[in-house]
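This document opens with one chain alone, in structure tokens, the form predicted on its own.
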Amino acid sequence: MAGMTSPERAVAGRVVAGLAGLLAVAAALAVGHLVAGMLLATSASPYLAVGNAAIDRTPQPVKEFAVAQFGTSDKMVLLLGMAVVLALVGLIAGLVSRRRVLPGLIVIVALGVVGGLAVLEQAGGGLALLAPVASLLVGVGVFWWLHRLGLRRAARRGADDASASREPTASAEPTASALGRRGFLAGSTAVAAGAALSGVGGTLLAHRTDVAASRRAVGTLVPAVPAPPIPPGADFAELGTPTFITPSPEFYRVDVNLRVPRLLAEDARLRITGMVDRELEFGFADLRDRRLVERTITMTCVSNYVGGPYVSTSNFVGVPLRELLDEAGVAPGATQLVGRTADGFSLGTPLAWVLPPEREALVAIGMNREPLLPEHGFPIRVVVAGLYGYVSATKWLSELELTTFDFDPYWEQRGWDNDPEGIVRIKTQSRIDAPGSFEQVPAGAVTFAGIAWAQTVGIATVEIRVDGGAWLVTELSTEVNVNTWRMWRATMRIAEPGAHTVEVRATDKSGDTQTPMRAAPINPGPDGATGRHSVTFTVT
């Protein structure tokens, strides 16, 4: 066409260029996710692998901030934040390539390399690398194609402008710029649709492992040694405390997984290795057929802040950990029990803590007489009473290795101390559940209620005071065992309208009373939060 600007000399519009980069990044990530789903390896998805790598490298203060601000939604916030950042990178890749394709291709290739390195770190080599390779090839191919369409659109638009300046006559035929717009629109729509289908397909393929059917096949777990029944008066749920037993779906969840591992009971294997007389291996059926015991245990996360929600209680069903270790034979010199998960995570537990007969440490396969939920470790996990989860609660368990403290598990590799002399023990804490923060209550008799816990020691007393006045001893609920939380309640007459503040403190059976000194859960190491919980409410 006479006067038409060649694509090599054309300049793509900002919107077109930015959209080309954005869609190229979206297509690359979606195809990588699709291939990972086909491989049944979510850790091979470049998007999720980069997210997991980001979690591994996030400074602890930032992690604490995320947990405090977003709770269990912190991972969703991370994924959304990554999506925004990647979208901006895609836009930039397009905008710097309005004339030439090379600058944007460099950006796309750089993203692909980062994704590949993340997959290599998170999932290892082998077939897992197919996902980032496919992602890189699609990203480069889509960007090059859309960039060419964008330049052709700009070239035809230039031709129309030149023609209009020479022959300003109307024509029923579509202009060159209209054809260019249609070509780019059709191409970008096809890419967007393909990216959407690939992303959804990858998610569906990753979930084709029928975990629900595997859990149903396990059935109800009836322990040979059941836990004592929960006595009447064990909670004050009618006043606002939790129920004594936490329903399994409501049990708190804190871990580093962006996606919950989807494992089948029939495929599960637990190996006991390391400093043992004989290495052992158990299938899920082997564990289920053993003498199962039930233990009522309250678990607490080290990230739980004063008054926080990361504490729950369940009837765990499983095999006493000590029995399995005795069968393997603990070699002299072993000091640490390292639990490894099916996805390569590791936690270290002081061996001296789990070996005494009075310790209620379990290789658990159930909660509340049902198989574990996937988010809580199905098919197999470890539960150790009295220790924070980061040194005890290995979910999706595949191996128990007996070793020494010379080996640093996941959190210790990131600077967390693993002091077997006490730093990992759960601290005595208490919480106010009623009235709620800023709740309005009528003048007169005001009822207060909450929970306290001091696992392995037990709660002796809980006291409250209002507006810094005298401490009042509260009424405690019926004690279930020293490894569980205990509810408390009290009633005080408050006639003066306006804002008031109630404060709580607990004393355990060893005589230790909560300190008023506030400390963050991880400050700088994982020591557990200290301080007294308080709530401000309004009397009307």
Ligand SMILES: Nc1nc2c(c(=O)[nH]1)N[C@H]1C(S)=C(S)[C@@H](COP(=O)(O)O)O[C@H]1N2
Contents of the next structure:
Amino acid sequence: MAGMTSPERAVAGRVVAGLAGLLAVAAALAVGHLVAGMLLATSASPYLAVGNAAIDRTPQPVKEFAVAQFGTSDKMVLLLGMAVVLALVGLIAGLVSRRRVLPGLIVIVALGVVGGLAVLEQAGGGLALLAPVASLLVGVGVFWWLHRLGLRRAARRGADDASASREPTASAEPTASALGRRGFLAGSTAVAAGAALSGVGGTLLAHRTDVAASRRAVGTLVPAVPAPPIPPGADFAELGTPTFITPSPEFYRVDVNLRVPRLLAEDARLRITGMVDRELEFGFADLRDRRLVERTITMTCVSNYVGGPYVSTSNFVGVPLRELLDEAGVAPGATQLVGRTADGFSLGTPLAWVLPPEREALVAIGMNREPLLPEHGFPIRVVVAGLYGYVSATKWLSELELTTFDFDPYWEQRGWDNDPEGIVRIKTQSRIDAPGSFEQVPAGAVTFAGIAWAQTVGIATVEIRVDGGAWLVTELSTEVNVNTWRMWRATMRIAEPGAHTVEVRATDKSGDTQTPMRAAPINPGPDGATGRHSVTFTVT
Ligand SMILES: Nc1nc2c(c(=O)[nH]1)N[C@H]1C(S)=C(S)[C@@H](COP(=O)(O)O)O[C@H]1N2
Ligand SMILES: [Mo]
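Hand over the structure of the form predicted in complex with the named molecule; the form predicted on its own is what we had up.
Complete assembly follows, chain above in first position.
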């Protein structure tokens, strides 16, 4: 039969070939996600594991950039970017396989191996490997199948064309090409639907642990030692500063987790290990049944740029860290306290910082008398007044290990210095909240307001100046304690219309005034940003 194209000789159309690759990749990822959901191990989902592996390898300046550009949506942006790249790889796998199945299969298998390696790294092997294995099998199987359907379709079309050119009147097999087309169409539709169901199913299954119910069961946390009530006049919220206590859902969030760990209070364990006289282990109930204290603390992220938003205040409820360390008995020679999570994150705190009696450090189980929000570490986290979060505030805490600075936690493994000398107290800083950038204000009395912080030392004065003029001492809000921010306000007469620039500087109670020298938060080590915040506004 001259002109008849056999399936082996056929060339699939570009659209069909590309679609086969794309759908195979989608089905593979979706089934991996489904199996991970069944196992309740999001880190086993090849898609998320690759994302997390990427985060772990992103150089710090790029992470800083991502946080600055996209804020808390940085994770969504990463996941979408990955989806685009994976779709392209799928298309390529299809397009290199328009004739033979092998080239595309090699691409699919390579992708599967990358996913498997990421899961091995992120979830540590074991049962979790079922997810990438299922993913790989489905990817290969679907690609093979759609590839065959695509070739058959092409072969039928070839046969039709051949017979059509010989017999323009009628075809002996009028339904052959329709069948071939329908075969691929039906097959690809089924795969797309299956992938969508698996993806959604995996997410639903992963969420079947009811964190909300666990938090409800914990209920209100009433401390035996409440924090003093926040006095009136502790903030100037009516002028544009934050409220003194940050509503928990508005508390800034910074972490390396693509998905918030969904832990339950009833399953939580906190172990105290390493260089101690006796290792200890607590359940959530053991902690909550202790004498709970409440401390008002302002937390700050080292990545906060001058004028930035990564600073918030809460009434944290928990057990004093020192109390637990004393019970365990810190062995001589221990210098570093490493906080760990069940999924492998770690950070290190200098013991020399947390041990002195005047230091406030909590193993916290609540904020504002409610259980921690999941994104802020439910069920158990650490909060240390005066230290940046990355060296103190482990969320989703499962272990506190006493060790030395020979051990490098997460960030230090990625090049940050954890020399105990290098770890700095949160830098004294101030911010202008009103007027806003490029805000228009009427000429006359202009009101300025903002915040300042110098945790563990306290704010002594905040000054502002307009257009480089004389510094003006502002009025401070009522001090709550030295571990929290303090608001400032001032009024100045400005008659001249046009653009004006206001600058702010704080002096802490140790007598140090903020340096005007501008430094980025990570420079190249994580030292915290320096320099004065300034805002340009317009008088009309
Ligand atoms: N498990 C875990 N804990 C973590 C982090 C993290 O990535 N993982 N990030 C730290 C950093 S850099 C900061 S600034 C604080 C932020 O805590 P928050 O999100 O509750 O504001 O958490 C710290 N604790
Ligand atoms: Mo941070």
